[in-house]
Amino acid sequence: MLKKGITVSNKKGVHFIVEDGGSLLKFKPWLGDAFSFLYDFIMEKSIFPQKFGGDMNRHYEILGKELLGVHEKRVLELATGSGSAVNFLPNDNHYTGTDISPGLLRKAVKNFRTAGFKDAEFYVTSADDLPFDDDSFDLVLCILSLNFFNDIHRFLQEVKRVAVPTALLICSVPVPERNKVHSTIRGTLYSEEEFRKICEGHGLTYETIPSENGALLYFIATAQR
């Protein structure tokens, strides 16, 4: 599954790329790894009601909805977080999660090992740079982090590239029309039409996910080469 060339370290279950001369791979976290025990309080507390006027149980019903049929697939997600993916991802699904947080990943493995998934592996690893081998999975997942990629033509390039033909990206992403509490959201904020657009640029399809959250957009995005 990964690159040729590339070379991992195992750390607490969470893999590590080991670099040229033999330091591993590291990120700067945007909360920072030192508060990763806090991230979950923030998300539901802060995030999910203040910030996205929406709501976290809403959130992982539409996403379950989405994922119910899906089985014994191999799953990238990017931007894994704390794992929230087992709220709505089936634990028989082959699963493989990014983030450039090692905090973060941490406690997503103690998530899907309590969720009863018996094939998950988590990689420190930037979305724009992925250490995996093209047409390496089924279905990939990029919830609520969208916008803080550096570079979305980048990411879209590399979903493609590692995805096989006709597999789904299924994102979630706050978009600023339906930000109706007018609240700051960080990061780089694009509409729906401009999803579409970027989206239709890489040669990608994009359809909607019918569903009211906040100023959360779901849609679909379908890899065909």
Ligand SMILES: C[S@@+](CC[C@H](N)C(=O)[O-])C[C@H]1O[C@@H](n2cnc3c(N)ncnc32)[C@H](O)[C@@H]1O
The other form holds:
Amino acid sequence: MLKKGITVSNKKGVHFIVEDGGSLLKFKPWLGDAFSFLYDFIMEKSIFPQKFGGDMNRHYEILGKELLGVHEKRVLELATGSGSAVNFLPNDNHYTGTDISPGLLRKAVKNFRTAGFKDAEFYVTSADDLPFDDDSFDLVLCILSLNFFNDIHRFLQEVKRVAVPTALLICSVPVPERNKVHSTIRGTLYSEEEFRKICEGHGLTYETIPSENGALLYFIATAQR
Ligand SMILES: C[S@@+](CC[C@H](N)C(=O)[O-])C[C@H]1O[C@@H](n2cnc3c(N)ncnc32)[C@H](O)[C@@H]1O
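Next up, the form predicted in complex with the named molecule in place of the form predicted on its own?
Everything in the complex follows now, all chains and molecules, and the chain you saw is the first one.
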């Protein structure tokens, strides 16, 4: 599953890429990194109700409904965070989680173990430069994170490369036109129409998942090559 020539070193259940010279690939700490231990609390008590004007359980319900029939697939998540996917992804899938934050991934390791996933792996890597081989995954998830990526085009190119041609990409992301509480949401925000155009520009089909949850848009893009 790893690209030829990639070597990793496992520390407390999290894989780090070993660079030429032997050092481990690390990233500028994300804003949540220092608060890893508080991350879930902040998401539930502040980000969902105050920033998104939405509800965390509703979020899990919407995604859970989409993923209900997904079993024994090779699932890649870009920006795993502390592992919230355990709340909506069936635990018989083969899960690969990635994030630039080792602190959050260490929480994810525990959450996936507790949720009964038998096959789950975690890599410190950026969503726009993945260490995985072509055609390695059947489904890709990117939840509440697209706004933090520096280069959405590079991200989509990587998704298309590492996913099989029939794979689905399922995303959840805040969009300005749904932000009825007019909060300040960090990162680069695109509208639903812009996401449609960006996906179609990469040869992906775009479909909105009908749902209401504050500022959050849910959509599916299908990789077709
Ligand atoms: C709001 S959190 C969402 C995490 C998780 N998906 C969830 O729903 O709780 C955003 C995540 O994006 C990660 N992130 C930011 N930039 C990234 C990048 N370039 N590549 C991979 N992950 C990134 C952060 O470390 C953080 O875990």
